[in-house]
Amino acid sequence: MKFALVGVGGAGCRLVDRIMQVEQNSDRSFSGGNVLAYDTDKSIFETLDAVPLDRHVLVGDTHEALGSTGADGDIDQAAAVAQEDRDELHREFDKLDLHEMDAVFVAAGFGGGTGGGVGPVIVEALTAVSELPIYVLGVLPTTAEDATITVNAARSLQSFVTHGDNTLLFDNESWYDEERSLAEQYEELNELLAHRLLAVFAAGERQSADIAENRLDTSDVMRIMETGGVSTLGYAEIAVHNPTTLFQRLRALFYNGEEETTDAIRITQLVKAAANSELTLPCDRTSTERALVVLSGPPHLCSRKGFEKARQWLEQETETVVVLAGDEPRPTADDLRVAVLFSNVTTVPRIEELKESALTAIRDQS
C-alpha cells in the first residue's frame, strides 16, 4: 500500500520523520515522500531529518493566544486555532499526491496540546477533501505524566476514533524503561513502532520485490482496517540460515519432507510468538474483530503449510473467522519476521485506566 504521512505535534512529527528514515533504509516505497509535519512550535522542526523543509507547516504563528513554544498542552486553544486557520491547513494538502495514495496515516501524541487539539481537526479536514481511508497512528502517554496530559489523551482518543477510519495505538506506558527519562527513549520507541508499522503496511512495497506466493492486496488491508475502533500490532523475528551458494540453493528447492515439516513448525511457532509478544497496545486478543498476518523472509523458508496452520491457530486464538495472511519475499534475508495486526480490539485495560484517571483528574480540578 501507498500511504501519505501527516505528523501533528512534536510526537507525531518525530514519529513520521522516523518512519521516513526506516522507509529509506529498507528500500521501500511506502510514502514516496508524501509527507507533512504540522506543529505550533517551530523548534520541533529543527529535530527532523527526513521531512523536507517545504513540508514543515507552522500552525497558529499569527495568533497571540499561542506563545513562542506553541500550544503548551492547551488542547482547546490548539483546536480553536486550527479551526480558525482551517483553510490554510487545507491548502497544505495540495503538496500530497493523494490521487496516487491508497490511504493516509495521521500520527500524533494524544497527550499533547497540538497533537490532541490540531490532530483531530486535520483528520476531519482530510476526510472532507478525500475519499481515501484516514487512519490514525496514536501514542498514549505514560501514567507518570501530569493530569493535563492524561485528560488530553482521553479526550483526543475519543475525537480521533470518531473522525478516523481506524486508530492504531502505541502505549508508551508499556514500552518505556522507567529507569530512564521518556525523552531519552523517543528515538528508539519511534524506531520500534516504525519497523512494526512498515512490516504490515509496506509489505510488498520494496523497490526490488520478488513476487509473493500469498500477496496481500490493498483491499485485504483495507478490509481488516475497515472495522474502525482501535488496533494494535504484534511482532517477532528469528535468525535463519539463508543458502548463498548455487548448490545450497538447489538443495533448498528440493529439500526433503523432514525439512519441510521443520519449516512449517518454525513458522507456526513464530506466528504464535508474534501474537503473544508485547503488543503496541496490550489487550485481550479474543476481543479482536479481524486480524492480519504478514510473514517476511527467504522465499524457500516461507512454508505454505506452516503459514496456513498458523493462520488457523490465530482464528481460534482470536475467536474470529476473518484472519487474512500474506508473505513478503526477501531472497537475501538472514531472518524470518512475522507481524500481526489485531483490528478493533475492544477489551483494552489501558484505555479504561486512562479514562478513569482522566475522570479523577477532572473531579480534582473542579
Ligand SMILES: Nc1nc2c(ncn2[C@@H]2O[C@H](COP(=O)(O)OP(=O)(O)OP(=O)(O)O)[C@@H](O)[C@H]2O)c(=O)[nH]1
Second form
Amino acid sequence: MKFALVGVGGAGCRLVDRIMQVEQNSDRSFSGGNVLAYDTDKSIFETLDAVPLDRHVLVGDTHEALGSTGADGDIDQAAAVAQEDRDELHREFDKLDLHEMDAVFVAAGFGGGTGGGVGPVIVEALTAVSELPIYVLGVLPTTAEDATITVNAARSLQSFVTHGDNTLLFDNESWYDEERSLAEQYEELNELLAHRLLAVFAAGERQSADIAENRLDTSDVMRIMETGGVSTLGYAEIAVHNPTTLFQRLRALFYNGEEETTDAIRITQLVKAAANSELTLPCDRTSTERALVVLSGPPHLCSRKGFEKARQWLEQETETVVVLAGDEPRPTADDLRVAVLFSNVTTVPRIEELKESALTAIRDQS
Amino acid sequence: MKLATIGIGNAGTKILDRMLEFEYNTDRNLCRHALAINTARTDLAKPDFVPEDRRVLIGDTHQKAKGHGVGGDVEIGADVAKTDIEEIRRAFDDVEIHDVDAILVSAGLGGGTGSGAGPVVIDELQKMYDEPVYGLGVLPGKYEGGRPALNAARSLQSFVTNVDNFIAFDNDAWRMRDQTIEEGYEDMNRELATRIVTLLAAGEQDNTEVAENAMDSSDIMRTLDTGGVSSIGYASSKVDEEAGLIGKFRGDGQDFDDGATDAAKIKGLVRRAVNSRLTIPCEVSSADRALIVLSGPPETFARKGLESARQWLEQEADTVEVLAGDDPRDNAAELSAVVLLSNVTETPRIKELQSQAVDAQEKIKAQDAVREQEIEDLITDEDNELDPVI
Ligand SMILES: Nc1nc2c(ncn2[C@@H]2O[C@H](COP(=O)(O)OP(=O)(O)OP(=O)(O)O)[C@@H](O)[C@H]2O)c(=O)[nH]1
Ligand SMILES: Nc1nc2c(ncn2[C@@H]2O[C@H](COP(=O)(O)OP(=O)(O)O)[C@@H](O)[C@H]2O)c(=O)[nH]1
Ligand SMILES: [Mg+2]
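The form predicted together with this ligand, contrasted with the form predicted alone above:
Expanding to the full complex; the earlier chain stays at the top.
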C-alpha cells in the first residue's frame, strides 16, 4: 500500500522520521517521500534526519498564545490555534501527491498538546479534502507521566477515533522499561512500531518483488481497516536456514530430511506466536472485528497447509469470520516474519484505565 | 467444441491460463478466444498463455478498487463490472461469435472479483449472444473461513441462475498436502484444466477423418442443456508400445473392436473415471444426464468397451440419457476417459458451504449492529465528563 505520512508534534514527527529511515534502508517504496512534519515547537525539526526541510511545518508561530516552545501540553490552546490557521495547514497538503497514494497515516502522541490538539484538526482537514482513508498512528502515554498528559490522551482519543478512519495504537505503558527514562527509549520504541506497521502496510511494496501467490492487495488491507475504531498489531519472527547458493543448497539437502513435515508446523506456530505476542496495544483479542495476517519469508519455507491452519486458528481465536491472510515472498531472506493486525478491538483494559485516571485527574483539579 | 473463454478474477484467470497451457501442450484447439478480466493490476501480470492484449483491467477508476483488487468485497466486484461494462463489451468486439459453439466463464467464487463481476459479465454475454454461456466455478475450501464461504454461497446462486450450466470445482476435495504457498493452487489448476479441456475439446475438429463413433459438440451441449451444477470425473492410462492396450493389439494385428480384454479395459477406465475424485464430489445417481468422452490414439478405442461402459453408467447415474463418444488424438501419450455428470443435485459440499455462509452472515450482521456503539463505549466515559478536543 502506498501511504503518505503526516507527523504531528514530537512523537508524530519522530515516528514519521523513523518510518522514512526504514523505508530508505529497504527495497520498499511506500511513502515515496510524501511526508509532512507539523509541530508548534521548532526545536523538533533539528532532530529529524529523514524528513526534508521543505516538509517541516511550524504551527502557530504567529500566535502570542503559544510561547517559543510551542503548545507545551496545552491541548485546547493548540487545537484553537490549529483551527484558526486551518487554511495554512491545509495548503501544505499540496506537497503530498495524494493521487498516487492509497491512504494517509497521521502520527501523533495523544498526550501531547500538539499531537493531541493539532493532530485531530489535521485529521479532520485531510478527511475533508481527500477521499482517501485517513488512518491514525497514535501513541498512548505511560501511567507515570503527568496528569495533563493523561487527560490530553483520553480526550484526543475521542477526537482521533471519531474523525479518523481507523486508529492504530501503540501503548508506551506496556512497552517501556520503567528502569530507564521514557525519552531515552523513544528511538527503540519508534523503531519497533515502524517495523510492525510496515510488516502489514508495506507488504507487497518490494521493488524486486516476485508476485506473491496469496498477495494482499491494498483493497484487502483497506477492507480490514474499514471497520473504524481502534486497532493493534502483533508480530513474531524466527531465523531460518535459507541456503541461497547452489553449493549451499546441495549441502542442505543432506541434512534436511524432515523439512516437509516441520515446515507446516513451524508456520502455524509462528502465526500463533505473532497473534499471542505482546500487541502494540494489549487487548482482548476476541473483541476484534476483523483481522489480517501477513507471512513474509523465503517462499520454499512457507507451507500452505501450515498457513491455512494458522488462519483458521486465528478465525476461531478472534471469534470473527473476516480473517484475511497473505504472503510476501522474500527469496533470499534468512528469517520468517508474521505480523497480525487486529482491527476494531473493543475490549481494551489500558483505555479503560486511561479514562479512569483522566477522570480522577479532572475531579482532583476542580 | 470451440469456445470463447473468459477468466474473471485471480482464480478465474489462473485456471484459464492452465487451460491454454494444456491445450498448447496437447495440440488441442479449444479456446478460440481467451480473455482475462481482473480488478487487480498485479494479478493480470501473472498469466503465461493469455496474450497481453487480451487482459482487461476493470475498476481502475473506481474509488475503492483503483487497480488493486476489491478486497474480497462482492458488492464492489459487481459494482465495478457494471460501471465498466462498456469496456468489457468492447473486449468482445473482435470475438467472431459464429466461430464458437459456446462461451465459458471461469471464476473463483470465494473472492470479490470472480464472484461479484462474474455474474454481471455473464448476464451481459447472455444478452449479447445466443450461444450458451457455461460457468466454471471454484468453491472455496472450508479452511478458507466464513467470509469466502458467504461470498461463494451468494455468488453460486447468481452463477447458476444465469449460466446454461455450472461446472463446479471444490477446493476442499482437491486440497493438496505438503506444499508451499507459492506452489499453491498450481497442481489443482492443472488437474481441473486437464478435465475441462479434455471434455470440451472433444469434437473440436468437426467433420475431419473422424470415426463414426466420434463425440460431437452438439452431444456435449445437449448434455449440458440441463442447467444446474455439474461435475467431471477423469481417469487415464499410459499408452506405451510394449504393454497395455495398444501394444497388445499391434502385436497380434487384430481388429480392436473384437478384443474382449480391451473392451474390459475401456470399461474399467470409465468406471475409474466415475469413481475418481470428481471436480465436485456428488451422488452419481443424482445426475440428470451424463456423457463419456474417450480420448486418445484411435487404435486404442474399443467400441464394445465404450458401449458397455455407457450402459454401466446408465445404471450408476440412474438415467437413460447417457451419451458416449471418442475423441481421436493420434499422438496422445495417454488414453483418457472423461465423464460429465450434468445437473447433479446431491452435492454435500454445497450444503455445507451454505450453512457455513449462514453462520458467517449472522456473525457479520451481529458485528455490524453493535460496531458503532462499542466504539463509542470504548472511547467515552459513562457520564461524559471527558470532552473531545474538537
Ligand atoms: N513511543 C513514543 N512515544 C513518544 C515519543 N515522543 C513522545 N511520546 C509520547 O507522546 C506523548 C506526547 O509527547 P510529544 O509528542 O512530545 O508532545 P507534542 O505532541 O509535541 O505536544 P507538546 O510538546 O505538548 O506541544 C508523550 O507524553 C509520550 O508519552 C516517541 O518518540 N515515541
Ligand atoms: N482452484 C483454485 N482456486 C483458487 C485459486 N486462486 C483462488 N482460488 C479460490 O478462488 C477464490 C477467489 O479468489 P480470487 O480469485 O483470488 O478472488 P477474486 O480475484 O477477487 O475473484 C478463493 O477464495 C479460493 O477459493 C486457484 O488458483 N485455483
Ligand atoms: Mg512537543
